[in-house]
Structure formats: C-alpha cells, structure tokens
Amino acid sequence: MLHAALIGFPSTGKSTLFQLMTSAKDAPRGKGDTAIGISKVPDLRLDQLTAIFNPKKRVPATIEFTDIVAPGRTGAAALVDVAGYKNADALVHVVRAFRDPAVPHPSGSVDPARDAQAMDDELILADLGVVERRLERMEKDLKRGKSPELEKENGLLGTCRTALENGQPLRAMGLAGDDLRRLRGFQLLSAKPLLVVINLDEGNADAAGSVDAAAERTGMKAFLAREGMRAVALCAKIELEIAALEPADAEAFLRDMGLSESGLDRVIAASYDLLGYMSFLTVGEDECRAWSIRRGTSALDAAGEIHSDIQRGFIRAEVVGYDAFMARGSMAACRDSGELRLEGKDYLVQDGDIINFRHAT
C-alpha cells in the first residue's frame, strides 16, 4: 500500500488534519508516538461508475497516512531515527499560516515560509549525516579493492553531499534510475517527494482553491518554486465544519466557498499523484473498483495488480477510456463503436481506463 507520512512542528493542524482524512479517533499522545490510518482516494469515475452499475462493492483506491508527534526542532537525529519518516514514499509537511491568540505559535510568530526552510533544513541535516557515515564506511572499503558497483555508489554519494552542504534537498536533484536504487536502501529524507500543506486561517480561506494566492498571501512562492514537490491550501477550521455538516450540506457549502471538493480530497488527490500513481478501473455488478498502478505500467503488470493468476495467464486486455464509456453508456455500445479495444500485454495503462483482462484459467 502507498504510504505517506505527515510532518510539521507543533501547532501547525497536523494531527487534525491526519484525523480527518483518515477517520481516525485518537491522534498519537507522546513524542514518537504514531497513528496509521487509511484514506480512500476521491475519485468522481468511480462514483459515476458505480451509479451505473450498481454493485455490491464499491473499492477505491487507497494511501496509508502516518502521524507521529513531531520532534520540533530537537535536531535532526530525532527525525532520522522514527521510522515512520523513513519508510514513508512522501513526505506531507503540514505548514502553520494561521493566527490564533488561543494557540501561540512555539517561535513566536506565524512565519510560513521560515517554518518550511526550517523543516527542509532538518531533512537535510539528518541526510547529510547518513551520508556521511556511508562515505567514511565505503572509503575503508574501496582501499582493501576496487569493485566498479562500489565507486558507482561512493561518486553518487559524494555529490549527494555536496549537495546538502549547500542546503539542497535530494529531490530538487532530477535523481533516476540506476541512481535513485543505489540511494533506496539509504532512506533518505529530503529525496522523498514533498507535498505542502498550507493551514491557512479563515480571513485567508478564499485563497485555499487557489496554490499560487495561497502561496502569495504567505510568502511561501519562492520556496514552493522548488522542484521536487507540490502545495495544497485549506484551512483546517472550515474542515472541520465541513466534516461535521451532511454530504449534502457539505457539497453546498463549498459551492458557496467557490470550491469543488474539500482540502483534505485534495491533499488525499495530491499525496497519490505526487508518489506516480494513477488508477484504472474494473467494473461490473458484483464490484466496481480502483486499483493503483505506477504510471508507465503495462497491462501484464497491471493485471498481476488483480491477481498473479490472471498475470499469469494474460491473454488480451479489453480496454476502453473512461471518457469515450460515458459518452457511449454502456460496453455493448463502445463494442459496437469501436471505441472498446484489444491490447496485448505491452500496452501502457493510461489513467482512468476500464479493463477486462482476458486470461487462461
């Protein structure tokens, strides 16, 4: 299952915000202390797919959300050793931009932009140090002999510190490929996608449909310009409201805020895009589901999603967009169309595309 794991100092909204994604009743009390939760990843094709067929099953798509109690700013070896950070795909960093009397912001001032570069700086410190301990190991080994596979990894290494020393994140990088399997078993921090979550206050709540207003109205542009990551703005007061409303209520009351879905659908939306997933469908009346596949998957390894029997016994994929099937309405009149087509096991799975895997039984 796709894993991201939510950081942030103290008071910034963050456990709030893990409880309301994932409907998760009780927030981690302790320093170290963690919360796992499931969210389900907003899709309107499944909804409308679902009004169609009418299963006995609706299954979406799925991310597992970490909340650990912040270390704050107790240095960067607290974040290197919980192994929550480490083993997450993604980072999601909850920003403070809210002014609130009742809960004073521990620095003394609301400072979005500082608070980011703060937390950056700790990823970056506690990879320098991994790093550097890599490297110290390695050169005893590359002096009792060469192994080409080994200077591979020291010259990586070496630039990765450079990079840090100068205060760059590994994500902003471009790192791939070969380079990225020679840095996976290292768990580095800061070469793990970023989403920023922007915790906007109420006077500011019209900004949060919006990145870029949010990212002007708090001085965030500049750092958001990075590569390497994404932003979302909500305000976790309104949030919560929502949640407390009826469905119906709720799709009002963001109709009147000028917004389409809650914040928390799209940080739910964003984690699963920023960590290279996509969806495809299988539908029917017995169940209409959402499966996660990397994008670039073929449709063998995307059968194998399914089951390792179907992979196995791949024959033809029956394919159709999700688009050109409610235009039509139904798969008799996509067959009839054209629009339904056969593709073998190369073809790459597109997003939102509705599959039947023919298979050997």
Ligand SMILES: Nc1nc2c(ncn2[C@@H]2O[C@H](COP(=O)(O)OP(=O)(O)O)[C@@H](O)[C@H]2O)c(=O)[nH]1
The other form holds:
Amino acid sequence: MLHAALIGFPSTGKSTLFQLMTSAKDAPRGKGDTAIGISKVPDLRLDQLTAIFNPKKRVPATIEFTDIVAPGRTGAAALVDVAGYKNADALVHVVRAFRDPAVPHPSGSVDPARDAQAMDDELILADLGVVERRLERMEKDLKRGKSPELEKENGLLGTCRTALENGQPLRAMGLAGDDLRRLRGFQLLSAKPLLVVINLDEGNADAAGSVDAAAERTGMKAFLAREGMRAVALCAKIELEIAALEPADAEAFLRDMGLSESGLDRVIAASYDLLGYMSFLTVGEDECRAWSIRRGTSALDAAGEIHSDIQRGFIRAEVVGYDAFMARGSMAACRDSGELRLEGKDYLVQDGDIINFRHAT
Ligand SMILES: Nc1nc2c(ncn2[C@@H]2O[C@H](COP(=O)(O)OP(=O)(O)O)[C@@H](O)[C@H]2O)c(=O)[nH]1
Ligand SMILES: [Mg+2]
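Return one more block: the form predicted in complex with this ligand, after the form predicted alone shown previously.
Zooming out: every chain and molecule, the one shown earlier first.
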C-alpha cells in the first residue's frame, strides 16, 4: 500500500485534514502514537466509466495516510522515533497559514515560510546524524578491506553529508538508480518526496485554487521555488464545511469558489502523483476499477497487480486509452475503429489505459 505521512508542528491542521481525507473515523487503525487511514484517490475517469458500465462495484485506487496522535511528538523527532512513521514513501507537510487567536501558535506568530524552513532543517539535521554515524562505521570497515560497493557507498554518503551540511535536503540532489537503492535502507527523511500543504486563512480562501497566488500571499514563494517542491493550498476550516454538505451542494459551493475539486481531493491526488504512481483501468458489468502502478510499468507487471495467475498466463493485453474510448463510447466501436490495440508483455502501460488481459487459465 502506498503510504504518506502527515508531518508538521502542533496545531497546523494535520488531524483535521486526516479525519476529512480518510476513512479513519469509521475504522481507526494504527498502534500507539499513530493513526492510519485510507483515502480513495479521486478519478474523474473512473466516475465516467462507472456511469457508462453501471457495474455492481466501483473500486478506486487508494493511498494510506498516517497521522501522529501522541501529543508533544512533532517534527523530525517524531519521524525518527515513531515506529511505522519513518517508513513512509512520502511526507506531507501541513504548514499553518491561518490566524486564529483561539488556536495559539507554538512560536507565537504565524509565519509559514519560517515553519516550512524549520521543518526542512529538522529533516536535514536528522539525516546528517544518520549519515555521519554510517560513515564512522564505514571507516572501520574500509580499513579491514575495500570492496567496490563499499567504496561507492562511501563516496555517495560523503556527497550526501556535504549537501546536508550546506543545508540542502537530499530530495534536491536528483538521485536515481543505484544511488537511490544504496540509500533506501537508511530511510533518510529529507530524501523522501515532499508535498507542502498550505493551510490558508479563511480570508485567503479565494487563493486555494492557485498555488502561486497562495504562495505569494503567504510569503512562501521563495521556499516553494526550490528544487523538488510540490504544494497544494486549501483552507481546512472551509474543507470542514464542504464535507458537511450534500454532494450536489458541495459541487455548487466549489464552483462558486472557482474550484473543480475539493482541497482534500487535491492533496490526495498530488500525494499519489508525488509517489510516482498512476492508474490503469478495468471495466465491466461486475466492476469498474482503478489499479495503482508505478510509472514505467510493463503490461506483464500490470497484469500481476490484478492476479499472479493472470500474469503467469499472460497472452496479450487489449488496450484502449481513456480519451479514445470516451470518443467512441463503447468497446465494440473501439474494436471496429482499430483503436482497441493488442499489446505484448513489454508494452509500457500509460495513465488512463483501459485494459483487458487475455490470459491462459
Ligand atoms: N481558524 C482555523 N482553524 C483551524 C484550521 N485548521 C485547523 N484549525 C484548528 O486548529 C486546531 C488544531 O487543529 P488540528 O487539526 O488538531 O492540528 P494538528 O495539531 O496539526 O493535528 C483545531 O482547533 C482546529 O479546529 C483553519 O483552517 N482555520
Ligand atoms: Mg493532531
């Protein structure tokens, strides 16, 4: 399961968002210090296909969010201590930009850019500790005997240390391939993809649809201009109000604000994307379903997501892109027009592909 952790200083709106985004209200899970909830990934394509096929079941892609519930546990300290937290695939940093005398800010004033930087500094410092300890141990290992792999790891960690000492988060280093693999076991926090959620003041809620406008008004522009940054702006207080409305009223309310999606949906969708995931779709009278795969997944591996038997007996994938399907309106019409293609094992599945796997049983 894809897994993103909500991080931030106290009273920024993490738990408010967590409750709204996930099913945790109905089924609280998690041990001790954390709560885990599952969010459905919003997907307009799945909605449209469900309307056409009218299946018994509609199954969206999902993503798991974790919230810290232990009071006083915040920032990187919580991420390092709390089991199950540091294994997150991505971090979602909720930054407070709302003013409310009833909710005191621990630092005494509301300053989103300061808080965003302070959290980054905590992540960097925690990583520096991990990297330095590993380098110390390595020195002994290297004295005992060198190996090419050990030397490569040593070189990589040295580069990481320099970046961290200069206040650079590792996510900005553009690491890939073997280097990423070498670092994986350390679960370095500043290397994880980061989504910044700007929790706007109600007075600025009209900027929720535009990250640029929200960044401008909250002084976050310079921070967000840096490498590897993604952001979503919303107002948690208004999201609470939207969540209490009937779906049709909620839609009208969002439209009046110039938005097509709620802030919650934008956070979930951005987290999914940030994790490097996309969806392919299967359709039918029984079920319309979105399946999560990493970008760059082959048809054979996509088949394996559904069932190992389908992967083992893979013959061909019948594929049509969502847009082409919608333009024709039915599978039969796509077959006639030649847009329903037969693809082999190595075909790289595209976001929104509608697939039927032909397989031997
Ligand atoms: N005015 C205002 N209050 C908010 C907003 N978001 C959260 N709060 C309030 O701030 C307090 C702390 O929120 P919570 O979600 O528990 O923060 P956490 O400590 O980050 O989990 C609660 O009383 C919330 O109702 C917002 O957008 N505007
Ligand atoms: Mg909380």
